[in-house]
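This document opens with one chain alone, in structure tokens, the form predicted alone.
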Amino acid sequence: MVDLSVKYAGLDLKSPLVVSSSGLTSSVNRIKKIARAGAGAVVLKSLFEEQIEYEIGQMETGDGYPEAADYLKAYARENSVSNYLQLIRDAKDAVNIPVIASVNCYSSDEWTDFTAKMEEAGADALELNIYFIANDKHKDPREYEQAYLNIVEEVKKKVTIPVIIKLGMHFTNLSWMAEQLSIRGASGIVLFNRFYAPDINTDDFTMGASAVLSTPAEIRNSLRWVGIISSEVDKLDIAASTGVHNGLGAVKQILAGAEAVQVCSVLYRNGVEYLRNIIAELKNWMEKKQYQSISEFKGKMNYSSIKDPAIYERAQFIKYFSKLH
């Protein structure tokens, strides 16, 4: 019988399948179903720094009452965090898989103090979903990168549980960023964050959101960098995210070097019970190839393990299209 257990960011998982932070992980009942379906861990729906700041900004008490305004803002902040801490406690009581807290953040402000409370509430690890658009033409690009490192440094001062960073793919040198995060104490990274993307309605000239859910084709966005970073950055575990819709998608990411695989969109489409199908397909592939454990094939196809690692570096289609004639 095959063994699907893995170690990811210092956590023991019964399977490499991790359900991403989303509405699927916002209630204890859903989290119970996820655990029963075979997930190795769950990342709770994020606590949004931006949302907290917005709610605080909506609290106006009128001129002349600064003490009241300060009190209401403090209450809004503490209330948002208190509800989140209760979700952590309830989830930990309800399931026997690792519960990873998630913070969606863009600064190293005072909110980092809340991360210590998440650890106290029982979170097994912390995933930092860091986001901002580098769109200021007057700002040195290094300042944006430094902001990521500053956030990790501040959080690491507050907690002892593993800290995982969910990255976007728009960095000049992802391998360098991964190495720097590892140096500053990150235990893992998630490749990649799926940011909100705008779209334009050409009929009524309104702005909206583009497709929210991923497709299987999007696995290409992370597969390259999982393969490269897993071979170049020591002591940093990787969870592959975006585009994994079946067991073979999970197999590909593990072959490229991922310790874990995050899934979300496919569960929105098919329900959390579909985790069982993904796990069954992973098991069937392992049995067919006569692998007894994940460790036997993890990284077998990463950058340093294949005969022609330049395949991971190739950026043009010239070689491919030259054969189509």
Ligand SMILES: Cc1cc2nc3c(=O)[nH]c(=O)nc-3n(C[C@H](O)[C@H](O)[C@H](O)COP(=O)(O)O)c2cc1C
The other form holds:
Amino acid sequence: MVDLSVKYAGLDLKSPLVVSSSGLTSSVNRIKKIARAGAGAVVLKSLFEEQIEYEIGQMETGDGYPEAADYLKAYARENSVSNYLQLIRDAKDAVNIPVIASVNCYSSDEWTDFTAKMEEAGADALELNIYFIANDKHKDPREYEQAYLNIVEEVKKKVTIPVIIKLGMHFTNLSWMAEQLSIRGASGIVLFNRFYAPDINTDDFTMGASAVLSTPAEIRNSLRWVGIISSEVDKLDIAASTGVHNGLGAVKQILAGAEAVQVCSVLYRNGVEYLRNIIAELKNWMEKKQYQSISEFKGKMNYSSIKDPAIYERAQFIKYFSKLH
Ligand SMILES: Cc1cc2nc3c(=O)[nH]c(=O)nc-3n(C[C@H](O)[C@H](O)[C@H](O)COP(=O)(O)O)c2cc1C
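For comparison with the form predicted alone, would you give the structure of this protein in the form predicted together with the ligand?
And the full complex, kicking off with our chain again.
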């Protein structure tokens, strides 16, 4: 019998597979199914910073995006903050795996006070999904980076549960960012979020959303950085995210050094029960390779463990170009 248990961001997980924050994790019934299918933890659908600010009367409406403000107000009404606290309590009552609450945020304003209520409601950890488009040509990029650190500092003053930061993939020096987050008390990072991205309809000139769900090929985005950060930054656990659609995808991320692996799109496509297949494939691989526990192979292929670590830094296809010409 292989042992799938891992420690992630101070939490004991019975398996490294975590269902990531999304509509899949917004109902207690589905969370029960997710737990029965073998998930190690569940990250609840995110609450927006704006929802919290709105409820405490801080949300600005005349910010130049009236449609966005109207949308957020409607969203806030339907998904009120008190409903979210109830979701945390109900999920905690319903399952015996860790329940991680989640907030989409970009500032370190008053909303951060609310994180204490999430802890009171029973959340085992808090995942902060931090993002903003850095597109102000007059703003020093360092100000944008500082915003991430301010958020962690502020939230760490309000809660005692582990704080995990979910990042996008575009940083000038992700190793620096990860180290700074760790110094400020983050227990883990999720590499990476996959955000909504716009697309253009060339027939009717309307804007829409580009592919909402990921493909397995997208694992390439996080594998490099899981491999590098896991060997460069101590005391910061990693949950790999984006493009993990099968057990072997999870194996690769663990070999690269991830403590946990998050899945989302594959479950939207196949249903949450599909998690069983992913876990079975992970177990089969371990049996075939005669590993009894995850720790026996975690990080075996990370940046500092392989013979030629430069492979993690290689960005040009020189060899392949020369063959193709
Ligand atoms: C429909 C949908 C809703 C999502 N909602 C959230 C959310 O509320 N908060 C969040 O942090 N990530 C959200 N995500 C991102 C996922 O948690 C995940 O990071 C992303 O889909 C990449 O993982 P995947 O390749 O396994 O899908 C959402 C993704 C999808 C497809």
